[in-house]
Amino acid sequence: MTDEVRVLPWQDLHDFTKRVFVSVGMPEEHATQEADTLMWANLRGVDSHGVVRIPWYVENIGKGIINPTPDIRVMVETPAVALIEADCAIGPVVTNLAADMAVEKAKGVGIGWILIRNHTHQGTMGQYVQRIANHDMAGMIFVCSRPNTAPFGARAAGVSNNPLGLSAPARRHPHLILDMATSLVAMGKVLVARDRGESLPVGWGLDEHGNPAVDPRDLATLLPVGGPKGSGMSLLFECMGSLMVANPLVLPVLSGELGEAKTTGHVGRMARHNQNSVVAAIDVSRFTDMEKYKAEIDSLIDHLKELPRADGFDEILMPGEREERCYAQRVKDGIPVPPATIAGLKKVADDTGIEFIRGVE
């Protein structure tokens, strides 16, 4: 195998991804949605949430943690809200459903507020709020997970790096898409650094002794973005998501109910992967003229870009703009894949008995 980063056509990666998930028991429609999700990330340069995740997904399907054929059920429903039991579904399948349900409810009563219980990893948050913005609605999603981030002032994990997505539809410009974790960086960026053989900047996280982790293999606990701000947001997301759907994810780990030590290291390392989410759509037209709203967002973007730039900046970028530019380039030229990621994908192909991407050594 070459030591160089390979640039692969996104269509080939999409086809391979779909075949992988079909081979481990997922219905073709669900496998297609998962492949779409990973390509959405890779094409936009969010490689931390792209095909690098495939080996972990396959491992968790094999362990029975991710259910490839879930019995997804709506448990509670009113005109404005719903609770969906995901039955350990892979995240995109149930989250796409929730986003579409939120949009339909918002069309009816102005807002759709959907809670999802008991799903697994969803990928990027941006794809879901973009899906909502495409319907001329404002979107929001936040996710709750097991502890992997040290609360402000702690040296061990006690909250999750619960991600947040927000969107507002524009007309002339791309939709505004904010996709962020409540940790300084997403765990996926640590995985990418590991596959690239890169060191971690000081401040991304801590090792099991509470010291700064520089080697990605030593990272035990992420650190929150903005100190108390990031960890505070994460705590409130757990209260508004997991506790509200009677599926607590943080407390069972901290209390020792799941058997993990809580004094040092990454207390969530051995906890079974599980997540809950809140997805919301708001019909902007209930409050103001939709076309005027989108035109004003365009104008707001234009004026922000005209502000004096700080030293070292050639341009003022909007949330999601860098990713849209990357998409335009990668959809044409292909997706760069590090050799360690290719090795992991080839092993998945061998383990599942499917053909790898032709021409890739």
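To test you: the structure above is the form predicted alone. What is the structure of the form predicted together with a further copy of the same chain?
Below you will find a single chain and nothing else.
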């Protein structure tokens, strides 16, 4: 096992990822989409959503939680909306489909609003709203998951920290790509604090007894951003997503229907992974002149970046800008992969009987 960070060309990681997913039964085209998704994240520095997740995906395909050969069906369709049954597909396969359907419907009637039920992990939200922005459209996605965040006023999980993506196309600048969650911080930041041996600030999360988690290893439940704001958005997303598609994710955990005792801790942790999403595209050109629109977005960005800066800021960054810079560098120089991640990937190669990336010990 290597004991240093290796910088690998994205093509090698992409190829390996594809071979892994084919080896566990996924059609090559689906495996390619999953590899694209993980590279999207790694190339943009969102390593928490990159190849580090491969062992978890493979494990969950083995358990039957992720279906490598899903029967994806459109259950409801009008010129403006659709409901897609994902049959536990891995997220990107069905979310790319939904984004493309949203774009097609938006071309027809100005908006496409696609609900996806019963899918699994999608990677970052940014990739899907960027895909929509690339069609000169504004994009939106929100995702519903098991409860992992305390609703405002509670000391136990009862909402999810729903990922939310929004986008608008620019011309000279990268598209505006917001990718956030309704918790104050993402779990990734908690893991970083853990690995650095740092304590958590109050407000990040609670331990299993519902008290503020100080040691990152004790964090059982996240806290919502802005108290009732993040909490309320999350609750409404569950209603506009999961309940709308008859696949509730929070209720069966809270009611104990999934067989867990109610605790003050991260009650969702043990529940079968499952998600629902809403993906929307709005056709800018239906409402205004596309060239003027993009020019105004560029100009708005220029003026925002010229505002006087807060203490401690060298620069005012737009949503997605840091990630686009990282992309420009990593697509050229490669993706740094820590030894623990390499070890995990090598084990996957051994377990699935495929060749690892050549030249990497």
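Keep in mind it's a predicted model, so treat the numbers as computed, not measured. Under this definition, the rigid core comprises the largest set of C-alpha atoms superposing within 1.5 Å between the forms. Residue numbers count along the first chain shown, from 1.
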> After the core is matched up, is the C-alpha of residue 152 off by 2 Å or more between these two forms?
Replying inline: yes
> Once you line up the core, how about residue 241: does its CA shift reach 2 Å between these two forms?
Replying inline: no
